[in-house]
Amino acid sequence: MERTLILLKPDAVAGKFCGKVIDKFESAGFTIRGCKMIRLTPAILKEHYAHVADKPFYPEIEKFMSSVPVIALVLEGEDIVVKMRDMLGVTDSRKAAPGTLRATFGKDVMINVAHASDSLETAEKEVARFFREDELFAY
């Protein structure tokens, strides 16, 4: 089984559709191993978005991602990274395939429901960034 990190973004939290999104994850057979609501700090955002932190658009990302608390999830399932990215759709919600979560709930490249790890290696790092081992559960 594989694990991935999902951050339900401020648009999902403020839009009050987190439950609908989580229901889709569980209906797809994924298991929640960790879940918490957190307010993202500038330090954690700079670390998480290090690959774009030097870009001119980064301040917009930081402002948006810290505007409302997010819901962080660790989900587990077979081939979860690939399946999750398929469920979400492409990053730009305007180009996401009909039926994907981003096509259903998203608005654009930033306001797009959720962050999802893009590989197993990234997932491992991101899970460790947002969750301590004692916050992850097997049952």
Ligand code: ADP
Second form
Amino acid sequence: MERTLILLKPDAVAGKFCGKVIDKFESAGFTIRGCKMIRLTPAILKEHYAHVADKPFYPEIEKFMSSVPVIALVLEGEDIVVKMRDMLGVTDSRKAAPGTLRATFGKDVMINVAHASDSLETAEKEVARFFREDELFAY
Ligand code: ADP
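Alt. form predicted in complex with the named molecule, vs. the form predicted on its own above:
Time for the whole complex; same chain goes first.
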């Protein structure tokens, strides 16, 4: 079993379609192990998006991602890291395959519904970045 870190982005929270997205996760058989609402600070965003922090569009990402609180989830499932990235679709919502979450709910390359860890190694780091062990539940 693998775990992955999801952030339901400000567009999902403000647009009131978090429930629809979570319904897709549950329908896929994934288990919620942790869930909380957080307002992301510039400091945590710089760490989380370190791989794009030197890009010219980074200030826009920081503004967008801190505009409205996000909903952070830790989900568990077999091969969930790859399955979740497939379910989400490519970064640019306009280019995402039909039926993916980004094609269905996303707007563009920045406003794109959710973050999902891109590898098993990243997932472990990202889960630890947003959740303490006592905020994750086995049941
Ligand atoms: P992904 O979220 O698909 O893993 P990246 O790690 O490449 O994508 O980028 C992180 C986030 O930065 C994206 O989800 C998106 O919100 C934003 N982003 C990426 N590329 C751009 C861009 N060219 N312009 C504006 N925002 C971008």
